[in-house]
Amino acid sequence: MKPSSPIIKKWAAPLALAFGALTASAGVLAAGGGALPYSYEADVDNLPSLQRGAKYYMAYCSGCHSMQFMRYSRIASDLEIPEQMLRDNLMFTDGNIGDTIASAMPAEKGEDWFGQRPPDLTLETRARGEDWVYSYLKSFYVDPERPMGVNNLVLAGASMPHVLWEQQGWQVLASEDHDEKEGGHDGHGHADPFDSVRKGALSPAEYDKFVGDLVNFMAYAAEPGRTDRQALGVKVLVYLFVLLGFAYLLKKEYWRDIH
C-alpha cells in the first residue's frame, strides 16, 4: 500500500471536494442548474394536510397524471378516510377501491396534446425532493412564446399547462428592482423572483399552504411506511442501547476474577 499512498494523497482532496459539492448541490439545484427559489419540508403525521392534499391531488392532478404504487385503500385506510366517501369524492375513474390511481387522461392523448406522456407521480418527491416539487408548483409564470402561455424557473420548457393559475394568479419574473419593492420576499427571508401580474383566488400565503398540502400528499405516497419506519427505527435504537448495557454488564461479569 505505500507506493500508492502518494496517488491517494494526490486524489483524495480533489475526490473529497468533487463529493461534497455533488452532495450540496443535490438538494439545492433546479434541473436548469439554479438555485430552487423555495424550500419545503413535509410533514407526513399532519393528517389533515394529508387528506386536503389528496383531495387537491385528486382535483387537480389525476386527470393527467397517475400514481401507479398507490391504491385509493390504502388512502382510505392511513388517511382515516371512510372508504364511501372516498369513492364518491376522490376516484374519478371507474374501477374498484383495491385499484391503483389511474389517469383519466389516455396515455396518446397526452403524447399528442403535450409532446409527451405525463409522468407517474408516485415517486415524484423521492426522485426530485420536496422542495423541488413546491419550487416547481409554485414557479409557473407568463411565457408567451410558449405553447401554453407559461414557462416553468425550476423545468424550462415545461410541456405541463399551470393548472392551479385560478388559485395562484399570474406571475411574471421579477423586475430588476424588485428586491427593492416592499414584501418583495418569499416569507423565509428569500427574495422573490416573480412579480405578480393577477391575483388569485387565493393570497400568497393561502397558495403556500395549498401546495404545502399537495406536496405533502405526495411525500406520503412515494412512501406510505415513512412513519411505522420511522418509528420502528427509534424503538430498535432504544432495544440496542439496552442490549448494550446488558451486554457490558455481562463482560464485567465475566472479566471480574482477572481484573
Given for the second form:
Amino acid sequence: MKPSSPIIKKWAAPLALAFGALTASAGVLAAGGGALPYSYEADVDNLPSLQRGAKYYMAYCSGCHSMQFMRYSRIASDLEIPEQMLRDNLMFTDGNIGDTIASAMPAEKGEDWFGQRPPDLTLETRARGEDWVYSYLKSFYVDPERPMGVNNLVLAGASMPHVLWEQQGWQVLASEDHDEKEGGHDGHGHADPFDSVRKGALSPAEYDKFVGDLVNFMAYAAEPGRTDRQALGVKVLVYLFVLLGFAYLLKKEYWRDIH
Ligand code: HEC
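Could the form predicted in complex with ligand HEC be given as well, to go with the form predicted on its own?
The complete assembly is shown below, putting the previous chain first.
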C-alpha cells in the first residue's frame, strides 16, 4: 500500500479545478478567425501600454465611439492615472470623472455623416476578437470606389475613415505577383496583403505597437476584472501548494511512529 495516494487523491480535484479556472479564462478570449491578415493577443497586464492605449483611444476614437460600460474614474484607478491628470489630458467632454465614456458626437449625426452609427466599443474585443480589431486597425487601404476613398480588408465597405492615417500612412492592396516576387512577410508567417504608398509618421513596427496599445486598452475595457481574477487564481494555487506541503509533513509525522 502506498501511504501517499490518499493525499494525492484528495488534492487532485481542487488542483485540477484551480488549473481549469485559470486556463479557461484565457481560452475563451483566444478564439480568433482564420482568414485575418494579422494575429494579436492582448496583454492586459502591461500597465504602461494600457496607459498609452487609453491616451490614444481618448484622442483618436472617443470622438465617435462611446464606451458606455466604462467610467473615467475606473480607468484612473485601474491604470494608476491620477484623476486630475486624466481630467486634464484624457477627458474631452466636460463631464464628471464618474461618467461613462460617451462619444462626443450625437448618435443621429453619426448616421448622417457616415451612414452608419459608430458602434459602442466597450465589448468590441470580446465581440470580434483581439485579432480582428488589431487586423481591422491595420487594414485600411486606398480605394477610389468608396465615398471616402478608403476601404477596409476585414470589414469590406466600412464607413469609418482611416483615422490613424497620419500614423500609418497610406497603403493599397498588394498585387498577387508582387507578393510572389518579393514575398513580403510581417513576421507572423502571413504575406502582408498591402503595399505602402505613403509613409506615415510612425515606422511599420511603431505603428504595430501603437495599434497593440490600443487593442490592449480595449481588451482591458472589455473585461476590467480579468487581471484581478487571474491574480486571484495564482494566489489560490500558491495557497493550495503550501497547504499540500503542510499536509505532507503532517502525514510524515503521523506515519513516523507506525513504522
Ligand atoms: C470619424 C468617426 C470615427 C472615429 C474617429 C473612429 N471611428 Fe471607428 N467606426 C466609425 C464608424 C462610422 C464605424 C462603423 C463602420 C461600419 O460598420 O461601416 C466604425 C467602426 C469601428 C469598428 C468596427 C466595429 C464592428 O465591429 O463592426 C472598430 C473596431 C472601430 N471602429 C474602432 C475604432 C478605433 C479603435 C478608433 C480610434 C483609433 C476609431 N474607431 C475611431 C467611426 C469612427
